[in-house]
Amino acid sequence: MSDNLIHIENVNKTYVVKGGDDVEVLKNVSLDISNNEFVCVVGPSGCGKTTLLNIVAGLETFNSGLVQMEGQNIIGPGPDRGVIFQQYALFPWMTVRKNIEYGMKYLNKYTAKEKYEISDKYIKMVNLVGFENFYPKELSGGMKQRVAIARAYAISPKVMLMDEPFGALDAQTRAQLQEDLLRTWEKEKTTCFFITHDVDEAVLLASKVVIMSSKPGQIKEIVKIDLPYPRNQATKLDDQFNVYKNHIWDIVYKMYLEVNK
């Protein structure tokens, strides 16, 4: 039996410009990913990278192809999928525990205990012990991405879908969300597909990192980073973090050239 959770086969996908010329967003795009496995996506602006992630979440149709969960076709979104976006989409009326245990409620299977609990467990997995009864405007931007981090674990998803979540946050709480993320990560073992344009970023957490061209989106190259968990910033010290970041890199700046030229 295969260990793939993701499968994702030849998927094209243009957008219809009305009084405009199509837009092939992306060609031929193959790709699997493994139970356990933290994939990182990296490419130029506008190659297709959020596209992909929001068909894999089921919030957008593509025009061919295969995409399944468990040998399943995706056709919409489901709970088996947590979903992180960079802007934090908390409830403002709702507090730290509410946000937390709002997916759960749909779930249709927790008493009210056991939503108390696992809203518990999460708030100490982000280290917001404290917080549980502030509103997201009495937090700080990685606070409030500590909540949506949390949120979406709470209702225990087989894969966890990120959209650069840390992209709007400064680079001293991203550095430690980074750590908590890759800790998380480590102790609950769900599957991550993560979108960002930072390449240290993508090695610091990736097992294996997917670079994208663009015009249209495709698989430029794959690149397993055979690093040793558990990793933190003290990693990107490694003579072999380096290797990776600068292959990484020199491959997708060449394809920022070649777009604005």
The other form holds:
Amino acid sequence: MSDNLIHIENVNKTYVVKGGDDVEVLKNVSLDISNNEFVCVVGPSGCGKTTLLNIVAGLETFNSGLVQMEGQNIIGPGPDRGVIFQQYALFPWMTVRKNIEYGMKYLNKYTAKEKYEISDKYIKMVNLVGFENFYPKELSGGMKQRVAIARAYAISPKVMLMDEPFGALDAQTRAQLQEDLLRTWEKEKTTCFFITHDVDEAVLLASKVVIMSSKPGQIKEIVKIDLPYPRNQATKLDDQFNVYKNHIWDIVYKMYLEVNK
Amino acid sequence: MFSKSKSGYSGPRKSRKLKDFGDGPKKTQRLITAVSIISGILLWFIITKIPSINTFLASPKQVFGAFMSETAANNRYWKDIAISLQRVFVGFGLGFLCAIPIAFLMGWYPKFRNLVEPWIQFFRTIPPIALIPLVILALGLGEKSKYTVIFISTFLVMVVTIFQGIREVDRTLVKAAYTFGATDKNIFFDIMIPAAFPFILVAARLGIATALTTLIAAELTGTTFGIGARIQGAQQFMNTSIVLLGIISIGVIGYALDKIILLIEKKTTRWK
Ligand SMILES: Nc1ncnc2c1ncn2[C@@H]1O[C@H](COP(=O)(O)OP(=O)(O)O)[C@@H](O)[C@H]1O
Ligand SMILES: [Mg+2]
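Can you swap the form predicted alone for the form predicted together with its partner chain?
Once more the chain from above appears, this time first in line as the rest of the complex follows.
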């Protein structure tokens, strides 16, 4: 139990829509995330994945239930959780380095020199040496997401909350960033809560895959992925990988058939 | 093997030049601009040779003559320019200083926005020139009434533009800042202001253009000094060269002020 980092219990969330029916987005969602886990959430578009992540991030309210981190209720956003948005969310008026340093600004923990050194370390980690003084508009999508990842890691959060971070990238860039993320996780072991709609990606990265169904969003099944780390793209050729993948696909496909009956 | 055939290979493809909506080469740009300016002045020179046109449109030579005499005769010209510029800067400056905080307050507090927005939208539809008689009745013919009219007109354009800019700030950036532990105050100073800054400059450009329009309208009635007053006075004496000199002076001032703001924009928003 002491190993438990995030505790989500019977969370319900309904959006009130003006002049329409209320949307029940999450129904009795319960989930525990332990320290050093890599949890991937898969589910059809609109099933409430983003809503769930935003609730954990403290960016969204919920109607009932319990959401805790290390036994404390989550009441708002904070630097103990690093959030990666699909659309990068880099500050366009700041260079790569300034973006990364900005993340550390409100920690009031580091001097300017320390911030500079830490940003250097994470710029190296995401392979962006030489791009320190570039503005976001001068970077490709993959590079932007690398900056966002460096910025989040630089504040040393207890958990990374990633909302389809590679969803907008081309297949090759995506494969590269998946590997880089695996390397980082294998080294730093920062707990990851990672949303995707790509089953391959989920099985490749996760130690635990959470399958959600939609309307209302519920947790359908949790699958532990017992493939050894370190993993890389070649892991996808493993027989066991495909067993997991087919199993998850089966569930996702059955849900699809049910919804479209 | 490579026998000639009508449908076969016929040399390298001559590629079509496709429209890219770019600016074209810098050198060509400069050349065309120079040609345009010179031929414009030349055309002006030629058409003012026609007597029936010259009765109302002074020639370049006459305008230059007017410029020399106006600057010589107890510095009338520079005095007019200075007083007009002062009116622009005071009215525009006040408008700018009020528009920024009010636009931000509107963006920050929805209640404040609901309170003031109907008034701003209503007064914005009234041409500022229509307010001149009322302002003169209230404040007389002195400087105060000029400042006030320019202030009102520039404030209204700028507050609307800046507010629009604040509304367009990407909300994901605000969320991202919150996740780093930003307070509401941090969001305001570190995110909203820099993100809205380009719109503040756009607003300033619109404000300057509005200020000049309102300035001339305000100077056409009951004032002795200022560019507008000088144009009006010269018209009564059929002095077409001074009329044209005044018009050109306004154009030069507007152009120069606009260029200054563009330069600031270029220097400060390289990230755009
Ligand atoms: N602000 C909102 N108001 C009303 N409905 C919303 C709002 N945000 C999301 N929804 C609805 O909630 C459901 C879940 O959305 P989301 O969490 O973004 O799903 P996912 O990330 O899984 O695609 C969708 O049906 C969406 O239309
Ligand atoms: Mg989503």
